[in-house]
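In structure tokens, one chain follows: the form predicted on its own.
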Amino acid sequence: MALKGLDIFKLIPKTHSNCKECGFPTCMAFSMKVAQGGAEITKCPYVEADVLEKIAESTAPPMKSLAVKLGADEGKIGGETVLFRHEKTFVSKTLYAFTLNASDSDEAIDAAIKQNVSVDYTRIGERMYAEFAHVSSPDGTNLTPLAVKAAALGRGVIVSTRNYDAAKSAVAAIADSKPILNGADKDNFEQFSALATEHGILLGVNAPNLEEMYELVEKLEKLGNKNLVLTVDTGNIKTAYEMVVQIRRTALMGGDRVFGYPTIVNVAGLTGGDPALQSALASLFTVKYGSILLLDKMDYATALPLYGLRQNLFTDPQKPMRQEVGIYPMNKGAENDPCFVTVDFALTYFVVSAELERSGVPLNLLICDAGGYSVLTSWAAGKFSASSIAKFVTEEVESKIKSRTLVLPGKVAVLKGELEAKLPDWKILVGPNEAVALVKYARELVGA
């Protein structure tokens, strides 16, 4: 059961009352926020080790928040408390893993990956690639030469197999890759186990239902393993996707930590090489629930609407996305060529910049903080003012900027005449309302 903020509080030993080396004013103030999850208890130093796990399990999140090791980087999937995003928002976003078969030839192995590694592009300051090369050869037979070539392309690694030698081959050559090994179920859980364990490494869990899939579990827990995936890999689509929501459901609705793990859904093996199909339900797996989705391929058509779909879904919309504020030359701007002064949001500055940079035409775009929103509401927030447009130019362009020339959003012409009298020594100019007339417009200001 969970602790509330006052059991917690009990817990936390008061030789050191409100010490406020916690970060917060009092130990009550911690206490409560460690109740809503808003901060880890480790934050208190005077816990103990037996009260601290105690607590820690207690305002743990129904399901388990795993590390990835993505190349150089790091993700994370799990620590999901809802189970629709309306209800609060998710926390970990869908990641995708492209397949090389190890079956195939080595023709094929390199084709495969120089397609899949050719998607990787940015969209809304988020870039867009899939984060996990799957290596796949259910007997073994040359899982280890695949594993190293995949490690050898900086993202994630997850080697799939149900043969033990094979397993701590590929894995003891990739280990500092930090691969995910999947391939343990009911008749190799105990050796798969030991050896995801001894190289610290998630262990993917597989069975054919979601009886089987919890006994296993179970089995894993008790060998004192919970750095798990549980791996929905059937044929069957209606069965696949009842096993991913019944998951989700007995973790964060039934409160049953045997299943608050994340998931790794083989879409690929649902769709049998049918393209379309796979994009289907790649969208449907990355509504509900799936973590890791293991594809066939990755190319652009399967990576567009997918990638969009996931970015809206896992965006916090109590959080404003937001372009760093700062000066962005465009077509090779320099410190002569006009200003065009927006807002950081993020969406107004990819559809601003393409347009800009559509032109062809050398200016420098000014991002000022107006708090992440749009141009309106930024505006009718006063973030967005000729105060601050004016403030941003003084203290942050002027210097880098010979240029005298800012060109004002359309829909905020209204600022004309007070950043006038505020920028005496620039002239103002007042854009077009929407974006996509901005091509035209940079062209007639230089007389291109």
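Not measured: the values here are computed from a predicted model. Think of the rigid core as the biggest set of C-alphas that the two forms share within 1.5 Å after superposition. Positions refer to the first chain, counted from 1. Compared with the form predicted in complex with the partner chain:
If you fit the rigid core between the two forms, you'll see the Cα of residue 344 move by 2 angstroms or more. Once both forms are overlaid on the rigid core, the distance between the two CA positions of residue 299 between the two forms is under 2 angstroms.
With the core held fixed between the two forms, residue 164 has its Cα displaced by under 2 Å.
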The other form holds:
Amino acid sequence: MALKGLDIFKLIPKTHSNCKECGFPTCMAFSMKVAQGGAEITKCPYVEADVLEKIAESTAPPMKSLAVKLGADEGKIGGETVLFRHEKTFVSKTLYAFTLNASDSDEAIDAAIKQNVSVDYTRIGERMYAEFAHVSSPDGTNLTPLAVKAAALGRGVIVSTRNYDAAKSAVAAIADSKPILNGADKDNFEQFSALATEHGILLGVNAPNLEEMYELVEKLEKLGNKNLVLTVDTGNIKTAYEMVVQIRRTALMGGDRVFGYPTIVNVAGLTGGDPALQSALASLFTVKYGSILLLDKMDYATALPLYGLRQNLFTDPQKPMRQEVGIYPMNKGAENDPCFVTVDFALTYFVVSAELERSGVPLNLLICDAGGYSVLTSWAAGKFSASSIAKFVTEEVESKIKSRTLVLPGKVAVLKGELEAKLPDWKILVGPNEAVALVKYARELVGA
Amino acid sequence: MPFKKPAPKPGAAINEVVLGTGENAVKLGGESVLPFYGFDAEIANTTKIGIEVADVEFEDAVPGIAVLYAGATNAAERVVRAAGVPGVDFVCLRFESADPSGADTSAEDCAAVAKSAFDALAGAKPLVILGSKNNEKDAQIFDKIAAALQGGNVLFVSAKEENYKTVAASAGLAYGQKISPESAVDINLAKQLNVLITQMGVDAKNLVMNVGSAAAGYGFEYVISTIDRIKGAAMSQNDATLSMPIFTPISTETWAVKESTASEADMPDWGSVEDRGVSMEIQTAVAVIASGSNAVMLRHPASIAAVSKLVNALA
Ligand code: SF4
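Structure of the form predicted in complex with the partner chain (previous: the form predicted on its own):
Next comes the full complex, this chain leading.
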């Protein structure tokens, strides 16, 4: 339960009342600030240690933000403060794992590894790949050799088993990789918790429903373990959805920190091996609150939309996404192919580049610095003008491109005359108002 | 302490809108909680799936779509095939050839095609009509088609800022059809169009909003946030000017992006074009459905199968 300012005030000893050492005029002013999360309780030197802990806990964010090791890199999960992205940015993007089953043959496992790690590419400056390899052996058979294989793949490892001895051996064998140990349940949780604590790793908590999950988390917290991830592994789509949504809501709306942990969703356990259903579920649990998704596999068909979706979802709603300024050849456009210019607002870039690509016409798309705004907004703000376009063209484009044909967005047709004066060598054309008309326009331009 | 489920109060209900007539009519909306939050309150109607058919054959159709329509010689035959695809709740006939910068099919000819498709369907599934995205021309074809399909309770997509007056006056008022105000991820415009159209005398219960669409990865966050905010306003703040159900045409966006069109020769690592296109269509659809879209338009039978499987599992 969150403490109010008055509750905190009562916990501050009255021995040094209003001494101002905390930087606030009174103990009460300080207490109010702490309750709002605007000051650290440790700033008052007179609060007792056990009280400190109690207060620190109650003023902590509602959902824990936990670090995860991803090979040489580090990632984080959790730490969300809102249920909808327009309220405030979603901070920790959903991470994905492909699954390796210990019951499969060595050949099948090696083939799966080869296929899964082949999906690795860059989309708008971000590396896209499955951040985790998930090794699964419910009864523990062959777990350690598989975990060792997974740890060599240069990404995070999630070890799933219910067998303590197998877990102990596997986790010890790849201790440096700091795997997530997924498998604590109502029967084994004491041993599993001790093992995870010993290695300083995250523990995945498994329970079939919300009530039992809640009870189990309380027991683990009582053991002093708060390095937890809540694993939703129900084999039933409806229950899984309810659990993931309710865990997040309980923490954020109800302020109940027992569920203030990130989640792992075992999507592979819901697909029945159907790749189309995997696509559907991956999208569902990315939009609705999954922190790590365990997938059957990561292939390009799954990845291309999924990483695009994630990249869109986990952006700051206040800040427009910007496309990097530069020359983008489309359809193998070369130096003699015509140039189409537009602004660096990512949405504009996406729509325009998709249409130009669809035209099949080789050309160059020029992305101008327009402050990350749309064509009309940046034009109105003076950020997309004849001068700014001319400057970009003379400084960046003329040395690289031989074509002297430049197509303007139809919405800024007014710039044509001024631009012709500033760029006398260029033939300035006015393109269509709407991006959808670009396909036809581009084809007609080159007489295709 | 035992677990206490958060139990937020259900909000104001979204309008329930009926498409089509008779026993195969389809109901959109009516819910008062977020999608599939059946644990908060009972949900009146499940999410509905429409299949996209064009009045001309699809360019470069992938095998699963080509096979579905193989041998069909006209729009009416294609519409009947589409209606038979498992998981389909309604059929969307899109008049691509009406585009003045394309074949420029006349409004009368469009109406004749629409009538033949409607008759061929024989009430098996409700019909939705989409235009060519040319505002002026769409207003003309909608007028003729709405007249030809009078009594069919057909949805017309879309009525935009530029042509809503004509579309609302003809399809909406003169012929009593359903219409879909389109607002390109702009909640204020969505509200404004709803207000203006209802002020013209169209019943709010005859409106299904099209609040904008994009493929996943292509500025899609605007679509999600617009739907989130509209549902929030309608349900939590009881804003009746935004309580129309939402229809999102997915397929026209997803089948145009490079993930769904780049050839295997150009992108050897990426694998089958068809698998990529289907996955893009599924993921985009599920994301808008999870945010609150009451109906979607899809093109590929495999996407329809997967989305309908998920919707049924969550219902
Ligand atoms: S340092 Fe502690 S005792 Fe002193 S004013 Fe601040 S809160 Fe009160």
